[in-house]
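Take a look at this one chain, the form predicted on its own, written out in structure tokens.
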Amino acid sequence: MRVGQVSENIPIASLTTLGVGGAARFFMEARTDKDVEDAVAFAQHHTLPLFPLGEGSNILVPDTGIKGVVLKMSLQDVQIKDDGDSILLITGTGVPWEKVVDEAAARGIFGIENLAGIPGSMGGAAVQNIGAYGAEFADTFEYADSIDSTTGIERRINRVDASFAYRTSIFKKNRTLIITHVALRLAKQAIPNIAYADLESARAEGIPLTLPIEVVRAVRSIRARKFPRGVGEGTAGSFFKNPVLPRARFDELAKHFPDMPAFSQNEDTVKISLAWLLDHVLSLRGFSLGRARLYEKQPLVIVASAGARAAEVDALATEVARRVFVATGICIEREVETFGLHE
């Protein structure tokens, strides 16, 4: 379609990764800072709701579609500055994740080699607070520019105002907030964060780990085996947060499944694997409901199998919750979101 063109209907399954749901009344696309204007304009103009959408990685589309404007954020360009000490790289919120990953590390510059394998897009990345394997994408964030789709205000968020926290920030938190830009400090010199078990693992196989290019190829090696590729599937990976629990409440559930890995926040919280409660206290790996199921490798994983639809993905996960929470009285959240929900 063309830039800045308004659609009507537009099936938006194929343009998620779990690649279900329906339509979006209203679709437009932003390459540039104008288009995103535009949108904001529109939407405005016929006071309907504006849903930007990067890689699709992190969401679920509803099956009656999307009742608003649809904006598919493609702003890819990137930007490489030396500061000194670090570098600054900045990119168009619509960059693959991947391909910012790529880029730090061709250079061999260090921050985000850890976040390698995960789907989606810059923008996708700052309001999920992404993270794996010891790092998250907090912790290389400098600023993001955005403009608010209620006001047409535009407005660039440091570090402190982004209220970074596991896998939500402020622009998870306030909506109306839409990406264009994103600003990583990443290092020039660093030791890589090697701590977690399959890193750890890794080099004493034997597998290098001292560049970032080769600690992004351990990563997404690991991540391979964790992941479904099967032609047809779709999936949005990890469906479900690790509960953090207060630390009295864990050292309790902790009498009962004494081997249940846990890694501590603070003094006063614990986080633990919702990964090993699904498999070894319910035994739900491979668990279906319909055409969606957990993946047989990694529970946390729900996938679509071709033709599923997005009820059957919304039931298997609420079943998922209900049998955490009659086994261990934890009422589980959900990574992945209802698109078009947060109006």
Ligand code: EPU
Given for the second form:
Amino acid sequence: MRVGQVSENIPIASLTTLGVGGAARFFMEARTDKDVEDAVAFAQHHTLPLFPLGEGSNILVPDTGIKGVVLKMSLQDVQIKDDGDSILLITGTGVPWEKVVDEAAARGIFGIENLAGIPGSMGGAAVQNIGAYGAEFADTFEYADSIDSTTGIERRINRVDASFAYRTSIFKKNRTLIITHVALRLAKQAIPNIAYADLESARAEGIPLTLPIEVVRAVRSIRARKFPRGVGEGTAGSFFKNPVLPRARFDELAKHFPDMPAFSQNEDTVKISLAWLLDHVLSLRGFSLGRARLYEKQPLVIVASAGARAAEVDALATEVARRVFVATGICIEREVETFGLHE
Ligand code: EPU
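Got the form predicted on its own; any chance of the form predicted in complex with the named molecule too?
Following is the full complex, with the preceding chain placed first.
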């Protein structure tokens, strides 16, 4: 397909890591800001919603497809600006996140090394505010350039306006904002953050964790052990968010489950481990419905076997949420977004 060209009824399961679901009514690809502007104009002209697609690593495409314009974000430019004490790393939103991590690690600059090994694009990382091993995308975010798909208005969004919180942002809440570029502020010198249990164990085993490249290697190896990359099997990483509870509610729950891992968010809220609940309270490791199952090594992850339909993934997720509610009274939220529906 030529860039800028509009294609119709294009199956997009293969452009997602779950690998399920139907076709996009219209499909376009953007390599430049101008391509994004053209797609916005096309969607406006046809009064259709526009859905930006990165690496497709956090989306569930419904079997009925997408009644709008799916825009594959392929803006691939990378710029480095040395500001003396720090570096500004600016990339197009189509750059794979792993490439962003490698760019920083190769230069020995700090800030995103703990986020190595996460599938997705720079755009997806911003929308989701990806996080792992004690770090979050928001920690280094400087600004994002965006175009509003309903008005065509261009806007630079700073850290305050981005409203990042656990696995969410302004970009997730307001899906008319199409990000074209993201700038990250990275440090030339820092002490690596290796307080997270898995990294602490790696350090205790004598694995070097001083340089960004060393942390990147260690994190990738930890993730490779935990997250499936099976041939013919799809996943979108954690399918659910860890629940964040008011402290009083947490205190009540902890009486029933004293071993449950928990992390204070602030004075008022506590994040609890859903993987632990699914494993130790509900015994749901490997639980399956149809061709969808909870991954044996990490039950927060849903795996879709070859030939699975989106409806099977959806039914499994709904059943898991029901069981968690019955056992604990907690309404869990999905991290994976159903394309075409918004938060
Ligand atoms: N656990 C179990 N049984 C299991 C798996 C885990 O009891 O089968 C327990 C672990 O022992 C640990 C706790 O659950 O005490 C948490 O597990 P883990 O460290 O794997 O982290 P997580 O909370 O399940 C989150 C992120 C991941 C990220 C990891 C590592 C969310 C929704 N998920 O998972 O992010 O990689 O921490 O920092 O916050 C993603 O978002 O797609 C993702 C993979």
